[in-house]
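The chain below stands alone and is given as structure tokens, in the form predicted alone.
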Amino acid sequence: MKHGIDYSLYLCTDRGLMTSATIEESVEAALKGGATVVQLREKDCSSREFYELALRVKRITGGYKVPLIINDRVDIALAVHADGVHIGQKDLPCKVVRAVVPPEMLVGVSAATVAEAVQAEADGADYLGVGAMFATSTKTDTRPVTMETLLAIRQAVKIPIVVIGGINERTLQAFKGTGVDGIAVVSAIVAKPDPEAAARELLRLWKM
């Protein structure tokens, strides 16, 4: 699965924002609407709860043949045989993660500067999450990234890039023609009354 990943519509879960009754329902609705990657992000539950949730979500993503990425937790990603793990600049270094996960596991890295992006690629990252492109309520510790910096990152690395941070049906238009591989969204899907329809519309707008 590692090669040929479609990063077009990269969903990040957030139980605090979702309109669905469960994470599983939220994820499945997004997948029905065309989400191409799912990142499971859980900050406020125990390791056991995260593990059991990840197993349930992996059964759903597997049914749609869509990769499941675990946010931050390399141990959970390994335990559930996830398709990948995504790490930030304050998590374990990419080089360390790359050394302990199987070669076929995707490793994504958050980057907000050209130097971080270049280092991540050198350390074995498979893709980058670049942002925050716009102000977002889903994370409070984000660093703003200008369009100029995004374009410089795109020129500096060869690996796929997804943009994140305030991406929705209006703001996604700004990234067309920039060479990025996809949009990462949270509230633009999970907080909508109809997440499936929201995902479908985002994918349509991105690909048109």
Given for the second form:
There are 2 protein chains.
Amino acid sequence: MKHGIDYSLYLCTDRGLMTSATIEESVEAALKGGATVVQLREKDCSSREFYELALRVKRITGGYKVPLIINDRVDIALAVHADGVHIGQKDLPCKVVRAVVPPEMLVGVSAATVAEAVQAEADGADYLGVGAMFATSTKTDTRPVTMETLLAIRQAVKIPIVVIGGINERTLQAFKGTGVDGIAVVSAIVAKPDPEAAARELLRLWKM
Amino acid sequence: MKHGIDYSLYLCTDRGLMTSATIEESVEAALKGGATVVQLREKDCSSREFYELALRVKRITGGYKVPLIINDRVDIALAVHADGVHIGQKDLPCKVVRAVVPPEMLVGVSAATVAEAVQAEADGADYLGVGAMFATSTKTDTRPVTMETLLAIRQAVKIPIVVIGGINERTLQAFKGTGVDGIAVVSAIVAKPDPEAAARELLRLWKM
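And the form predicted together with another copy of the chain, for comparison with the form predicted alone?
Let's see the whole complex now, leading with the same chain.
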């Protein structure tokens, strides 16, 4: 699973923003619409709840042969044999995560500067999430990454890059010539009345 | 480290209750007073902060040759090579934890019933924390375990048991004839003006 991953449309879940009744419904709609990677992010539940949800979501992503990536919680990723784990700059250091997960597990890292991106690649990251590209309602603690920084990161590292933060059907156009591998979205799918149609349209526009 | 552990005086940290300026000071005072196990519990910080704190506390416990056990977060335990991890009934299942940590890592489980205790032992737990024995300010979501249940648990399992929940210099007397291996305390050490003296006195009274 680790190599040859299609990062085109990378879904991040958000329980607080979704229009669906459950995370599972939200994920399945996005998968039907063509999402190519799913990242599960939960902050306010017990470890047991996160684990049980991750098991249920993995059954769904597995049915679509789409990788499931767990946000922050390396233990949950290990427990459910997720395809990957995604860590931010406030989570465990990439080098430490790499040492405790099996080699076949994807490790993604959030990077907002060239230094962070280069460090992550050196520490064994498999891909980068670069952003936030725009100010968004889901991440209020970050300054937008400039297009100049994104292009410098793209030049500085060889690993795949997804852009995140304020990516939607309009803003995605700006990233087509940048050499990034995909777009990561939260509200542009999960907050839409029809997440399946939203995912399908995002993928169509990105591949156009 | 795994075998021959002295469970006599098992300290659980609590940032909100401690009189010391830092967790490190609180732990070191307890160790000077004779604490034989330290469990680090953090709920409201980033994974990076928990990781860095755990590294610092491990340097202290290591100096006293006392095992460091991480509460709930198996990933933090793995990342800092802690001596153990302690899981409650709302954390990852014991069997799953056992499968992702190295065999030499201690796995402790909170149990409040005979069924939970027997299950934990069958799933590979190395010791049990049984409680809460009394209603306490640190755990408001649990009903006290009766002395009858404690004795039934002691009969039902072979692994070491520490009692927790409202254990202090007065209440500890009730557990001397029960066959449990130690007392686990939070506020009876960390909330005291002199945590070192409090630990020393608890250990003296327990061993008397």
